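This document starts with one chain, in the form predicted on its own, laid out as C-alpha cells.
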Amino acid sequence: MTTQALSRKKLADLNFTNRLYMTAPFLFAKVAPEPLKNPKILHVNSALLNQLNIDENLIGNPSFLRFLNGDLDFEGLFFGASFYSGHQFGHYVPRLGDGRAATVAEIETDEHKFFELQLKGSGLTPFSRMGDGKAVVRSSIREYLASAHLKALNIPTTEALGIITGDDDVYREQIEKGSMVMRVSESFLRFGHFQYYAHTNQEQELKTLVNFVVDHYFIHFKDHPNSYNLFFQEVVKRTAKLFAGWQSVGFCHGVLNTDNMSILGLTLDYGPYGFIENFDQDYICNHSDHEGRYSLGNQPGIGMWNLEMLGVALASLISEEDRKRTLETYPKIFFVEYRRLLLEKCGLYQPVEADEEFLRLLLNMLVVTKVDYTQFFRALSHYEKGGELKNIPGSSELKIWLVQYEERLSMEETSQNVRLEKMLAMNPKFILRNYVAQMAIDNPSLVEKMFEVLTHPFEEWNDHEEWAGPAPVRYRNLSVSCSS
C-alpha cells in the first residue's frame, strides 16, 4: 500500500499508510494524541514540504495547523507509540520506547521515496514512565534548528517539517509552554527496537523486523543469502562515517545511548547537543553527564560500543566470528572518513604518506592555541600563500603550523582559486552554537532568520555576522541537560 503525492492536494483527500505497522503491529501501542491549547505555528521548513511534495498553500489552511497538532482524523493516520529498549549510560534499561512522541503515518513522494512522519511531544504513551509526553518551547527549538542544521552541513538526520507552540503549561524545572515538533525521516527505527526483542526471546518478531528493514532500506541486499551479514555491514558503515562527520565539525551529540543510536545512520533525538568553540575533547555537553561518557573524544569510541550491543541483539541471525569481523571494520572505516573530512577542510585532496602526522600537529596547535575551531577553518578558507589568518590570533604555535601547512600546499595540484572555493563550501561559517540556539529561545522570532541562517551555513551573511562568532559574555556558560 502506498500513497499519493501530497503536492496540490488538500490534506483531508490524501492517503497514508505505515508499512512498518502492517509488517510489524507488534511493535507499536496505539495512543491518542493530546493538542496543544490555541496552537500557532512558529515555523515551517518549506524545503522540506516541497520535498514531501505538499502544496505550501496549505501552510495558511487551519486544517494543516490542525495537522501539526495532531488533531485530526484522516483515514490511514495512525498514532502509534513503539516498543524499544537500549543501554543508558553504559546500562540496560529493559523498557524504554517513545514516551513523548507517536509515528503518524507514512507518506510516499513523487519520486516513491518513503517518509515516515513522527510527533515530538504529543503527550502521554505507555512509555512516559513518570514523565507527562510533553515537549517545551525550548527543547524543539533546538530540534528544529539543529536537525536543518546538520542537513545543510552534509551531515545525514532526521528532519523536522514544522514547530508549534501552545498556551499549556509543562513543569520542568520551572514552568514553560507546552511544544510540538513534526519530525520527518526515512526512519525513526533505533538500536534499541532490536535490543527489545533480542532481549525478551521474541526471536520471530526480531527476524521480521530485520527482514523488513532489509526489504525496504537496504534493498540490494533482500534475497541474498548472506542478506544479515550484508545488513550488519552496512550499518557498521553508516554509523562509523555518521562518526566522523560528527568529529569534522566539532558536533557533540550528548546522549549517545543505544536507544538514540539510527539503524539507517542518521542523526537522532537532539537532546543536549553542542557544538565547540575551541577544540577540546573533553568537551561534554550534557550536564548531566558526569565522567565524561559522551565527551566529544569519547564519542567514536562510543559508537563503536554500541555497535557492539547491537551486534549482540542480532546473535541469532549472525554467528560471533561475522559479528566480530564486522566489527573491526569500524575504526578503519571512521579514521579514513574522518582524515579525509579534515583534509579537505584543509583543501588538502592529494593524500601524501605524512599526513596522520600533519593532522596530529593541526589538532596538538587547535588545542595549545584555543582558537576557535569553526572561525579557524573558516579564515583558513580565505587563506593565501604567504598571507596570514584573518581574525585567528597570532601565537609561535600557529606561524609554526603554516609553514608545515604551505609546505603541504606545495604537494597539491589543485589551483589556489578552486582550493579556495571548495573550502568555502567545506568550512561553514555559521554553526549552532549555544547561545544562537538560547537567542532563538529567549526570543522565538529571531527563528526565521536563524533558520534561513542555519540552512545557509556557508554564505557570508554579513548582516548577522554576531551569529558566527562565540558567546558573548551574556550567554557563556550555558548548560544543557537531558529536560525536554
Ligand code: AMP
Second form
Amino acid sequence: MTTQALSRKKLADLNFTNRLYMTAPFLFAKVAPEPLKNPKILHVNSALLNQLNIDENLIGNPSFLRFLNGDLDFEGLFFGASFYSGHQFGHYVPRLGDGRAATVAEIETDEHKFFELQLKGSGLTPFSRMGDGKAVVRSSIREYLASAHLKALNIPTTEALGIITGDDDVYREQIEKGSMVMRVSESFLRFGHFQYYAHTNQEQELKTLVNFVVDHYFIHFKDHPNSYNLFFQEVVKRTAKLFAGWQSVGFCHGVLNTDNMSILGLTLDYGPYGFIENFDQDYICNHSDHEGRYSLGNQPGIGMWNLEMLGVALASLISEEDRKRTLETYPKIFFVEYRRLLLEKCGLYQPVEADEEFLRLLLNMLVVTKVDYTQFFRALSHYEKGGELKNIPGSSELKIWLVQYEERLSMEETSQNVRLEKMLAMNPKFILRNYVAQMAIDNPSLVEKMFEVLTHPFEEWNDHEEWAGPAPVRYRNLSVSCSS
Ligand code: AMP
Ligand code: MG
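Please move on to the form predicted together with the named molecule, as the form predicted on its own is already shown.
Next comes the full complex, this chain leading.
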C-alpha cells in the first residue's frame, strides 16, 4: 500500500478550515443551506476526490450524499454567502453577492494545499434578490462538464467535486428539477469582492482582502514593500493568459461581468458559455447579449476593461501612474501568449518575425472557409507534405494557406514525429460543443462517459466519434440563456 492510499480520509477526519472566514469574517453572511428532496448523485469527480485526500469508497456512503447536499453538520463546516458588487454589462451594480452559492469549508490536504468548497444551488441567501437561490439540472450539468473539460484543456478554472439532483421543482421558463454542484477552487474571490469594499469606502476591509490574497496565493512577494503594486501586476498577467487560453480553444464565457472575474485568473461562473464551431469573432453565445459585448472577438478587450475597473477599486492602495503602467502590460502579455498558443497549434516552436502575418493569414483562411475550428487543428496535426486534411473540405483558400504552411514548416527543426505527438497533445479531438452538453442534459446517463471523454479530450475515443464533429442537424442553432 502506498502512503498516498493510507492518507485517504473519511469525511469526519478531513482537515476542514476556513482561512478566508477567519481573516475576513466581514465578507460573509451566515446562511443555512436548503438540501434537495430525495437527492441522488449524478456524478463524482474521483480524480478531484483523490486530490482532496477523500476516500473514494465514500462515494456510495449516505453521509457523502448528505455532504454534497449541504445536509451534514460537522465541526469546521461553515455555510456563508459573501458580499460582492460588480459591473454587469458595463453598469455598476452596488450589491450582488452569492445569491445561490455558499461556502461550505476549506480543506487542507496532506500536501498542505488548500481548496475552498462551495455549494451552488443551495438556496436563498441575503443576496438572492429576485432569485430563488436554486440551480437546475441543465445549468449544473453544463458547469460540471465544462469546468472539468477546461482543466483538461490546460486552462485555469474552478472545478467541481460532484453533482446531485433532487425532486424539487424549480421555476424557470418552465418547471425544471433542482440540482446542486459542489464547486472546488483555491479561491472564489472575484474582482467584485474588491470593488464592493472600495465603492463602500471600507478601506481597511479592502486592504485585508488584498493582503489575504498576497499572503496565501502570491507568496513569492509576500514581504515585498511594493506588494500592492505587484499584486495588481500578477492579476493582470494571469487574466491576460487566461483570456489567451480561451481564445486559443474558441471558448466564449458569455457573461464577463466583473463579478464573474476570478482574482486568481481562473475561469469562473459557467453560464451560457459556448465553444465556437467555425472561427467567428462575432460569435455570441449568450442570447441575452444583444449587442455582442461579450462576443468571442470582444473578450480580450473586455478583460482589459474589467482590469481597469479593478484598478479603480485599488486606487487607495496603488498610485494612478503605477496602475496605468501595469494595465499597459496587458495587451503585450495577451498577444505573446495567444501567438505562442496558435503557433503551437500549428506545430511551430521556433518563432520568426513573419509569424504575425502568417497567423493573420491563418485566421483569415479560417473565417473565409468556415471549416470546423477544432477539427481543422486536429487534422493539421496529421498533415503531411502535399497531403489532405481529414474531414476538412478542400478549397482554393485552404490550398494557398497550406503552401505557406509548408514553407513555414521548413524553417522548423522539429522532426515530423515529435511534431505530431506535440500537436496531438495541443489540439483536442473533443470540445464541449453546446449540442454535446445538450445531449447530456437530455439524457443524464451520458454524463459518466461524456465526463471521461471531455477530461481526456486529446485521446481518440473511436467509439465516440459522434461527439467530435459539428452539431448534427437536430441540434443546430441552440441558444443558451442566463436563466440558470
Ligand atoms: P451570474 O450572472 O450568474 O453571474 O449572476 C449574477 C448575480 O445573480 C449573482 O449575484 C448571483 O448570485 C445572482 N443569481 C443568479 N441566479 C440566481 C438565482 N437563481 N437565485 C439567486 N440569485 C441568483
Ligand atoms: Mg456570477
